[in-house]
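The data below hold one chain only, encoded as structure tokens and taken in the form predicted on its own.
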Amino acid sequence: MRALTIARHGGPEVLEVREIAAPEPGPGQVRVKLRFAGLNFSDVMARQGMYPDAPPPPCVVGYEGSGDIEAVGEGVDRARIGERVMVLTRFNGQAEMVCVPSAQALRISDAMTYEDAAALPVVYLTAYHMLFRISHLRPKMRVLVHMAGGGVGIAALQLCRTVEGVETFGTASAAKHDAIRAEGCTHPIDYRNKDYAEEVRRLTDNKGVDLVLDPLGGRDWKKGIELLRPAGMLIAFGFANMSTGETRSVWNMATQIVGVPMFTPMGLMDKNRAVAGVNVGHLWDELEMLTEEARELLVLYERGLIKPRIDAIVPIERAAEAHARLTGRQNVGKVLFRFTA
């Protein structure tokens, strides 16, 4: 089978279609013959050495992918064989075939598309999460949005139009605001023309916002904190400030470490703000958790409440160009590998 394989640490030119063996599902298992497969930050940062949990090279990285079932493990329902699913997995999903637990590989109904399926688990699991299971998300509540053109950006936005009256602000290139705003987002902030910490006192007349959701670390952490209300939260769930390019560096993984905030209990206590983070890819032993939170999202994709915005699908064989889109913050919601014709 064909599997994406990030050969060493680099530059885009570092990933490879190989052909491996087939895995065979051991007790408790499926084997899904994957039609896509998701792309995601960290998959990036791992290409570039700086994605910690990653395996080391060579190895196929990827949590999410959706196809079909075609083998069974000891212990699983041979019925099972011939389900279309939605698949979440911790690495090797970025391959024609994957094993994982049976309660991972999701049955998807008819009328969800492969595509769909493929695009929603990590990006919506990872909204879902900070929103409703770490910060309650409550009506009426204002919330910063940081890439709000990015895939969990857009997921965020529309899991906030579920609830009354939220007020959404979203940082996002100029480009992407028309997009944002159609996904649900009220102020589209372009971050590259404006202070987008000042754009929002300004648009709260000084007030700031109750919940901020940060992938970008460094100094950001502290201007969010900053723009908090009382009671308010910052969820911290990555660091996208670490990659600039398509290659790492280490000076600048150097000075975004040396800006990252001091948060202290005394200090937290004395703004009354919180300090969440979050890092579903730590969860994986959490899966009960997991497939309750990614239950939930079908039922609201069922309902027509949510659906994943596909910027691009991209044939596995031009892996690089997908690894550009995102490090050049091209996107416009997620970007999928395809395996089939």
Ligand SMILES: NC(=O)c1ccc[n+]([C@@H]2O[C@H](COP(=O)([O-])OP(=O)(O)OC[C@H]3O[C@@H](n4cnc5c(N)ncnc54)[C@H](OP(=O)(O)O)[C@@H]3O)[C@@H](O)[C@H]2O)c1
Given for the second form:
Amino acid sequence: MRALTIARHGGPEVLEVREIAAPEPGPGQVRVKLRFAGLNFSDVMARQGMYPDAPPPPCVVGYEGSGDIEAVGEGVDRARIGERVMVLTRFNGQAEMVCVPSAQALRISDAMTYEDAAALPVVYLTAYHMLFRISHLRPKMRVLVHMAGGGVGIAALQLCRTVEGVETFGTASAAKHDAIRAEGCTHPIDYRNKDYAEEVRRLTDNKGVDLVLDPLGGRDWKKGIELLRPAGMLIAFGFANMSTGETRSVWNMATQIVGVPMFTPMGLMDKNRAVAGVNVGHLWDELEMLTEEARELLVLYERGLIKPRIDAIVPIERAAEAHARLTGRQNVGKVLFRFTA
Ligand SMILES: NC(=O)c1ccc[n+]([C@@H]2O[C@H](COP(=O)([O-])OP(=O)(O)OC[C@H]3O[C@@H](n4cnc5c(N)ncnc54)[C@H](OP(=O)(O)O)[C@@H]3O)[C@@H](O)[C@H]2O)c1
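Having seen the form predicted on its own, can you show the form predicted in complex with this ligand?
Now the full complex is given, and it begins with the chain already shown.
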């Protein structure tokens, strides 16, 4: 089978489609023939050597996909063969076939497209987990969403729209503002040409926001904490500021780490603030929690309340182009890989 392999750390040229043996499903597993696989920012960082969770190269990454169950291991009902599924996998997802524990292959309805099923898992689970499990989104809250035009950003905007009167502030390049407004963003902010913190203060009469979803890291975490109203929370869930181009810059990494804010329980207590962290990739042992959230997302999808925005679908052989859409900051929503011709 074909598998998108990161041969070594580096630029897009290190991506190779290799022919490798198809995996055999072990006890309790299913083998899924994938039609589509999702590309996430973490995959780009893995290629650049800036994602510590990724396996050492040569490796196949990929957390999600969609397709059909074509074989099952011992202990799994053979009636599942032929089922259309959405797959959650810890790596190995950017290959034609993947084996996962059967609970990580969720049946999808006939109404759901394979494209949407591949685009939904990581970004919606991340956004849902932050908004509804870590924070408890309530009507009229004010939420700052960074990278608002990206996969998680758009998922967060759509989910915020499911709660009455939530006001969202979304940072994105100006060219994406119409798109994010259409996805529910109340106040798009051109962070490249304006200081977003000043802009949030201006738009809120200096009151600030109740929730900051921050995947940028470094000094932005500090700025975000300063924007919180009493009882507000910042959720740190990424460090995109580490990535400045196609390859790793040690100097940039060092300056970003120096910018990480220090805080103490006393300081948080006195200011009535909360700081939380989310890494869905580290919740793999909490499968029940994740599958419960995934099922809730499937219900929201069936009710028409959420719909993945697909930016591009790229054949696996042209993976470098897919990565370039993210590093070049061109994507609005999800980029998917396609395995079929
Ligand atoms: N902790 C978790 O469980 C978890 C799960 C999923 C994702 N994440 C994190 O969430 C963030 C968003 O992921 P995603 O997959 O939604 O992103 P994405 O779709 O790849 O978003 C890419 C967009 O982000 C903006 N951006 C801001 N800073 C950037 C930078 N330094 N390099 C490239 N693009 C940058 C660009 O848009 P503009 O030009 O419009 O700003 C770009 O088009 C990432 O930091 C990722 O690591 C964390």
